[in-house]
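Single chain ahead, by itself, as structure tokens, in the form predicted on its own.
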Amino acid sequence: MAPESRTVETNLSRVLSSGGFAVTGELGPPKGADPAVVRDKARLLRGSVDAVNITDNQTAVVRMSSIAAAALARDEGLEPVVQMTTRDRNRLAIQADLLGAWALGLRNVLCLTGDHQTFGNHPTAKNVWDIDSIQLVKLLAEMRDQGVFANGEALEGDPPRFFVGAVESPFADPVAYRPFRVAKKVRAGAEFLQTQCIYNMEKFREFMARLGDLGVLDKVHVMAGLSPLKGPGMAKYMRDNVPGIDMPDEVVERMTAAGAGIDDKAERQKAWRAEGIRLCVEQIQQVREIPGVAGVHVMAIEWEEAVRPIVEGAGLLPRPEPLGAAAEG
């Protein structure tokens, strides 16, 4: 078990720091201005999981702030992680949006260096990656730290002291630096790690040893990323498509294997809906005998209903009574 956090107490913190086994989200932002669909996948989500991810223009496609969509969601009852990338800030509008998710009571931050325009609906738009996703940790945790801003400058009153967060792709070439990696965000501040979504549960439980080996374990809180299949098609496309995920072609037999046989299209369409979140849950119960790993971070791509009955069926429910004024700080 990781030590105790340096930073105020969140909801996810206090799971993750007294040994519980903690359950995150996803919630992605919607591509316009409703606050009413950020709404609505927060009730959904809500008392199923002990915090919610709040993307940053996931896959580089514009959509609502995290920030602006995490403060919707915590209105809701959700404890959001906001989710801040590096692709489109410099070192100026990275710390002047942390003073304001902190002034607004959001009290986790994730960081991730963010997938390439160039994968988004603005291809030509200018990438700034002014710092890259450690870097950024670093600078959350001098803020929480030493209460300086980048360049060394005081900031006035108390400084924000959040709950810093990390990602890593322990399938992503180079396969072999990825542990050395998470040692690198982790001694630059991180205090916990989500990771890609995991498939290959033999791959995983290697990385898990390696990161053992390092000593990292004893310093950081690692959940493991999930992402329940919606049919074959989407298993296929990770398969092939998608860099860092290692997805077993015994995966992609099973998915399609869910659906054989039935011949109408909403019929075939809800067995395999209903095979992806079995899987799911048995991915959630093969992680849990790993050593290290100290929860799971369920990413139901704009399928928020599902994360319900995989929690559920996984035996996690009801979560820990959350911490009615945590955020407050």
Second form
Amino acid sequence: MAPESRTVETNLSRVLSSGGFAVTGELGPPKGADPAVVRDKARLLRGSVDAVNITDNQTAVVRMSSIAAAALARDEGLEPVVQMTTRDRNRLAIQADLLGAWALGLRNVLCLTGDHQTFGNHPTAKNVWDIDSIQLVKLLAEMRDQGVFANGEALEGDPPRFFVGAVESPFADPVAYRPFRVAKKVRAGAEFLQTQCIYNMEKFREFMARLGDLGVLDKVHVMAGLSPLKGPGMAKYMRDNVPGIDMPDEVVERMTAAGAGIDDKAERQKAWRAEGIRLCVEQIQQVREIPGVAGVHVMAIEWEEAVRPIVEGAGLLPRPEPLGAAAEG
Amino acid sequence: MIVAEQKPVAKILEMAAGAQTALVLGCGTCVTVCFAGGDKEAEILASALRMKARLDGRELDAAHLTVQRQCEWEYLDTAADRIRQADVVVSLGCGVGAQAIVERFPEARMVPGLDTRFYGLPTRHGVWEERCAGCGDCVLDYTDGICPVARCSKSLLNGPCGGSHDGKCEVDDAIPCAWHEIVERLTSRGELERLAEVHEPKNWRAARDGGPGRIVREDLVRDAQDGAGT
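Please give the corresponding structure for the form predicted together with its partner chain, as opposed to the form predicted on its own shown earlier.
Everything in the complex follows now, all chains and molecules, and the chain you saw is the first one.
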């Protein structure tokens, strides 16, 4: 059998492979079972993004299942990217859940290692990591191309042919190794790649150039991860506490300056947020100029309403007409 | 070596509730070297138990004894009488030694005085670090002598996750990132390409996931039988 990719077309894959500049968003499922929370967030994102990542127990905090929330978001007219970490499930559970995801009409999967459970709200839990994120990429690529499970056994019927994504944190240590790791993920079968939040454009340019040197840019669609800042506090927190975030001091200073002289707390917050949106718009314009960047992944954490003004401000509206629910049946 | 830590005295007393005599049984091997359960620790613990019991208004005659290795029955046999006489044996062996006592002396009441932590080594005086997870499927050739199964918080086999910073693991700054070390080492040896191919999912069956471990060396079994027959 020819080893070429047999991925079905998804809205995201179509925008990326047509050479358009793709936009994805992020939707964190609730710490509860109310579907209305997912639907409300989905409505805020609809029309502004080509697809939306549905996080999987993000930061190791228990939330509604990413697959269930993805199905709810899909019903609201969004195309989901199901995030799947290898922290909570072994290879049996991962495959079973993804067969179910496919059966529900979900077509994009993003493979992640997952944050360590000691950071979450069940720190005494046992972790799994039976496989890692790169092995998960390879598993899905083999399922797609050869119709087999991880053990080599053939699936019954048509196999899931997910559009397979991976992630990279360009500035996490060891920094020199990161482009090499991207190449490894591409070799494993990743078709698109979303990065950790970028604030240092200079260094991101170098990272992309290195990917070019390694010859992977024509094999994978790279989407720059951007996260609008809500204020200087968030900028400082990310600078000081989040591994892999390179937060230049001028960004912190710019966010601080945005609220300077404003005494009213609500007004100050409004000014910060407006600046955060402006900065994100500028960042989109900057990454668009970097060779090989195929789109942006906008992570407006618990701030979904920021996505439309950001995407609009960047001149990326309207989005291409989605394949949408009609194509999914 | 097997590295262990002593449980709090109050906890040990609580586990030994109802006993009037106790034998604190030290072990002369791994736990002696890691200062958790050797003769000195056994003596100190026995004394601490007596004092704490008295403070709690309870009588506990605690004595101590150390065998060369708790994890082999023949060494335990040297302490057979003392083990049988005590109301409770407080094992200062690792989890293997503690169970060996019960297997050899089913009538004995045993409580563990240690928490067995890991296979490791002292990196400086007073500091022990994990080095091996006993996974039964050694990958030290692939990673050039640094074990990601034991030393990466996520046991990853294909390189560092995004939580590596300044050579440390995000789980704890005191934990060096094993993958950072592997990448540095392979880079300095000009062998980073070794990591280019995807390492396949591990066979965890050789570890605890395949059920409790058991090794049978037929040649040795045969020798023993032959020996018994002559």
